[in-house]
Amino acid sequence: MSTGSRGPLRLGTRKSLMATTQSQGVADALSRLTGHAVELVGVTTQGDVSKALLAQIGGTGVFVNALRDKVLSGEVDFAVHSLKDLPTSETPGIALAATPARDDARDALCGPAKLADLPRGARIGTGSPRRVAQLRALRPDLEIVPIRGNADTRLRKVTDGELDAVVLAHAGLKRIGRLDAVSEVFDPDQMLPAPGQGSLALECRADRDDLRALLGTIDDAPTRRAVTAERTVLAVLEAGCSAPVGTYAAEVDERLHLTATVAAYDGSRQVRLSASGHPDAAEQLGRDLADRLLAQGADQLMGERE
């Protein structure tokens, strides 16, 4: 199909209400500057339907696998992913056609008070080791609560008084109009977010250089520039999107600065560093930065598990 006059483009989201709310926000923002008409086209991907941790059936692309096949087939023109579920090795006939403009990066603690006020031993929810590792790191006493599930239905285990606070990130709960429940918002200095946590993806076929060209109109270069220095990162460290490291990038007087940790799982220890380059060369610093995180050991705390 070319992206001519057949018809809406058919977009392939994930069917829970935060997906189909990002990917309607990047459907409007499309037909507002293209002038093409968008349709989302529900998908059921196996992270959808496990009931499995991320960290148990492999983390890295249970949601984004069953999107990449219905873009491959043809079934959808383009699919729209939380980029920090997308794997960092490249997929065959498929291209990253844009980021769009990225939300707040940071995660954001939902409960009663802020993590510092909690009561000792407090049971906090999450699903992510990166997460995990970070949390212990702050406040050593908490009982750290394994969880699944959507937004709503996390929020709701704090509110019925089976947790007392739980970790979500902030960007997602503004997309589904929830930022009622933050208590805190962790300043990066406090808490990595996930490589490319806050971004969009778009990912179409790659021989579809006129899609291409289309999607790239809300690609946004300095959102781009920063989440491939934090994706490289966790490339060249070979760790997948279930591991507990956290980096951040952004630009800053035309700076790039990023900054990654490696946590070991009890929040024991953790390598954290920092460096700036030109923009323009994202990914040779990220590349460098794992470089120095790998020497100072940081592959021994990623293998490290209760």
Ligand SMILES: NCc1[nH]cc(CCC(=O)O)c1CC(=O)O
Contents of the next structure:
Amino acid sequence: MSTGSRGPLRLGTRKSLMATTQSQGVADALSRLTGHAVELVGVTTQGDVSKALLAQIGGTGVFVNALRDKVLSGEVDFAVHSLKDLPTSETPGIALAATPARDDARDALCGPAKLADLPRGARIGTGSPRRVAQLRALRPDLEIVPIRGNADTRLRKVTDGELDAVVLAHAGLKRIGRLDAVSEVFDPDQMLPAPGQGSLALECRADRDDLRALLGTIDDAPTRRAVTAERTVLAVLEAGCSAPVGTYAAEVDERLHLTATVAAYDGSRQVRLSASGHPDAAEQLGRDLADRLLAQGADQLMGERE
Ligand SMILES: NCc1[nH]cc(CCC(=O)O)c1CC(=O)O
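Hand over the structure of the form predicted together with this ligand; the form predicted on its own is what we had up.
Next comes the full complex, this chain leading.
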């Protein structure tokens, strides 16, 4: 096949430590399974250069569009993204070729103590409306400070004393080797992660059947079903990665369980619902749960900004 005879497969990736670590993991797994050499090609995305808060630059797609352009032009064979950064809308010409086995999906608090033990009025950094809303619901007294930047930059604000704590994805902290900074891992009962958090997405051109089959060797079916349910909730709500929407799906005893929340930005109200169904009906499960969230006023909650 063409990919093999022309030398190594070219894997497009963001250049951050988190991105290159996860991309190298994918490259190694693919080489092991298929015998193909894989080479990383670093790409700068809008999300890497803009200093604006994600919620302000529009959120959806800022970390992925430049990578997709390179996939479409053929400069790279495929791209590895954090799945939670992918917009839910399909992109013409691009196929989701694989979702490898998911890492820990949960959020983690990085600070001197567990959330309940932080002093009144402690300053917590996060730029995610989803985390803000759920933090406010748990601890209305906290001062929430909007921040951006890579995980290391955010952790430094805690060691520098500018902030008391930050909330980051456990999976990302693991990839950059900073689980030492974690003081508490949030149970999904306390804080629901972003749809797709902790999982990766491999995208290639939709017309390259050979490549799709090759990349598909590292697809993990339970992960794909779980993230399908989660992302369908987001899609039906017409929300993006910067919306106050949390979800978590997992298979237990051959049933797919899904929980989702939509919160008001000020944390004053949350709608939170659960459902379970057959794992093969992941999309329907997500669709039904989103419809129930909407029936309980989810769109009104999401429409409210501070
Ligand atoms: N939006 C940035 C982003 N995209 C993916 C991750 C973490 C890794 C993952 O969830 O797969 C992060 C950082 C964070 O939320 O802490």
